[in-house]
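Taking the form predicted alone, here's one chain by itself in C-alpha cells.
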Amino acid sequence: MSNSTFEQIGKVLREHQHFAILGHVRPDGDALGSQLALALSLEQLGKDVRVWNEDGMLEKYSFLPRAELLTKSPARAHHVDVAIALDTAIQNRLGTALAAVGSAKIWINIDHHLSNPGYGDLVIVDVSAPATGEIIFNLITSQGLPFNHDIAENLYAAISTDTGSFQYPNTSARTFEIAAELVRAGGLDVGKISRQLYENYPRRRLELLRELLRTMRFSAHDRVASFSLSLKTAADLSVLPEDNEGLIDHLRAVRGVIVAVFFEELVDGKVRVSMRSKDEAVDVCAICQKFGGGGHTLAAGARVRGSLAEVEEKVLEEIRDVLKRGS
C-alpha cells in the first residue's frame, strides 16, 4: 500500500476539524472496532467526531471501549469537513449513514474488499489485509496518530473477529505481529476480550441455530451446504439481526463442504445471502457479484429480490454450475 496515500490521509486528519466516520449496514466487529478506534484517535487530536451507522452499536459489541460514541445515523443531514467510510465495499452499503452526510469537503474510503470500486477522494483498498482494523493500525502507527489502550482493544476486536479468531487463510505473519503489538502496547487482557467476543452469546442465538439446522440442505455431492431463516422464525424467536453472525461457520466446518450459504428473508421483499468458500478456486465474490453483491474470494454476500424459496433455488443453481465447470 502506497505510503503517500497514508501521508495524504494523515495530513487531512490533522488539518480538518469536523469528521463523520461511517460503517456499513449490518455492521460486524471489524466495522465497529475500526470506526471506534479511528474516532478515539481523532478525539485525542481534539477533533469533533461523529461515528454513525444505520444500526448503531450492536448489543454483542457493547463491551467495546467507548461504545457509546457509535450511534445510529441522525435523520437530519450534517455538514462535515471529512467523511470517512470504513470497511464498506460499495458506498450505498452505508445506508442511512450516507444520507446523514449533507456534504463533505473530502471523502476517504478505507477498506479491504476486492469488490470495492475505489469511490472517494482518498482511497486505501488493501485486499491483502484480512481486516480493515489492520489498515487502521497501519494508518495510526505510520502517521504517528494518538494511540492508547481503548484504541488497541477496539482494533484487536476488529482484527480478531474478521480473521475468525486468527484462523482464516488471509491471516498473515504481519497480522499476528500487529496483534502482539496491540496486546503489548495496549496492555490488553486477551482472555477477557475473547470471552466477551466468543463466549457471551444470548440464549436465543443457540435457539436460532437449532431452528436453522432444521432447514439444513446439502447438494452437489455434499459440496454445498445451506440453511435459511424465514421472517416467521426470526419473529417467533425474537432474534436480532446480529444473532446470526458466525452461524454459517457450522456449515463451513463440515468435512467435504466447499461452499456454505445462509439465506435470510428480509422485510423488503429481498433475501440476504451470505456465502463462504473453503477453496479459492470457487470464488464466492464472483458468484455474489452476479446477484448485485460482492466481498472477498472466500466470503461474500448479496441482497437478492424474491421469495426465500426462489432465491435459494437461483443461488444454489449458480453455485452448482460453478462447481460443475471447475470439476
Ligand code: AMP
Given for the second form:
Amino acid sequence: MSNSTFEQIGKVLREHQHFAILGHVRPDGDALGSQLALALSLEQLGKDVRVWNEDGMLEKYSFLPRAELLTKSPARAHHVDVAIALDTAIQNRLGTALAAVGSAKIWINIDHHLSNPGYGDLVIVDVSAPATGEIIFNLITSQGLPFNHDIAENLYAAISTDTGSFQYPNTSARTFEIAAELVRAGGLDVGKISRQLYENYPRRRLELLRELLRTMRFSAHDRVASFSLSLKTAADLSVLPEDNEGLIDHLRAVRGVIVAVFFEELVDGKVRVSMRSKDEAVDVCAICQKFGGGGHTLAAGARVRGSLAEVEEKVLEEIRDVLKRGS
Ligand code: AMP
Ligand code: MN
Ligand code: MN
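Can you return the structure of this protein in the form predicted together with the named molecule rather than the form predicted alone?
The next block holds the full complex; its first chain is the one shown before.
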C-alpha cells in the first residue's frame, strides 16, 4: 500500500455519487465503527451511501453515533458506483452484503488482515494497523475528507475494541497518537465511550461465561485452553451470537496458556472456531487457514464442518502438533 493508493481512493470517493460500504458477517466494533465513520464522512460530501452487513446493527453497538445508518443487506440487489469492503479478510465473509451489490464500477478493499488476498480494484491491506479504523483515520486525514465528532467516536470505538483497549501487541505509538487526535479533535468523552463498550453487558453474557467455564479444558501441559458452546446451551440461556465476543480473553489471560480456543456449534452443521495466541511464533492464522479460515497471527478464526466433538478433536490435535514442532 502506498500514498498513491490513498490518493486514488480519495479521488474515487470524490468523483462518484452512489456508494455501498460493506463489512463482515458476525460484525465487531472495528467493522461497525469503520463502516459508520467512512459513511458519515461521505455523507458530509453529499454522497448517497448505503451501509450494509449480513447481521445489521448489534444491540451492544447501537450507541454508536448514527448507528441507524447501518442496516441488514437488502434482498434485492442494488447498483452502485463504488462498493467498499472494510475489515473483511475474504470476500465471501461479506455474506449477504456481497449479493446486495448487483454491480459496482469499482471495488475498494480496505483491511488489516494478514490473510487478505487483495481482492478488488483499489486495495489497502495494512497488516501493521491494529484496526481497520486506524486506516480509515489515515485515509480521512491524508485526503482531507470531512471529519467531525460522530466520525471520531466511531473510529475510537473501532480502534479501542480491535486493540483490546490498547493492549494487543500491534498497538503502536501511532495508535495512541491517533487516539489522542480523535479525543482532542472529536471532543470525545473517553469514560462514557468505555462504559458503553465495556460496562454495559447484559446479565446473560455472564451466565454464558459460567456455562463456558464448566466446559473448560486444558492440554499440552496447560499451554492450550479451550471451551465450547453447544446450540442447546445457547438456546437455554437465550444468548445472542454477539454475547460471546471477547469471552475467549478469559482463557488467553491464564498464565502459561499460549493458545486459547473457543468452539461454537452453529445451526448449519459447522462449528465456529475462534483462536488466540500469545506467542508470535505460534501463528493461529496459519492454523485456521488449514481449516479454511484466516485472520491475524495472534487472532484468527474458521468455520469447520462437523460436530462439536469432532471439530474440537481435530483442531486441538492440530494445535498440539504445531506446539510440538516448535518446542
Ligand atoms: P474472532 O475470533 O471471530 O474474533 O475472529 C478473529 C479474527 O479472525 C478476526 O480478525 C476475523 O476477521 C478473523 N476470522 C474469524 N473467522 C474467520 C473465518 N471464518 N475466515 C477468515 N477469517 C476469520
Ligand atoms: Mn473485524
Ligand atoms: Mn479489524
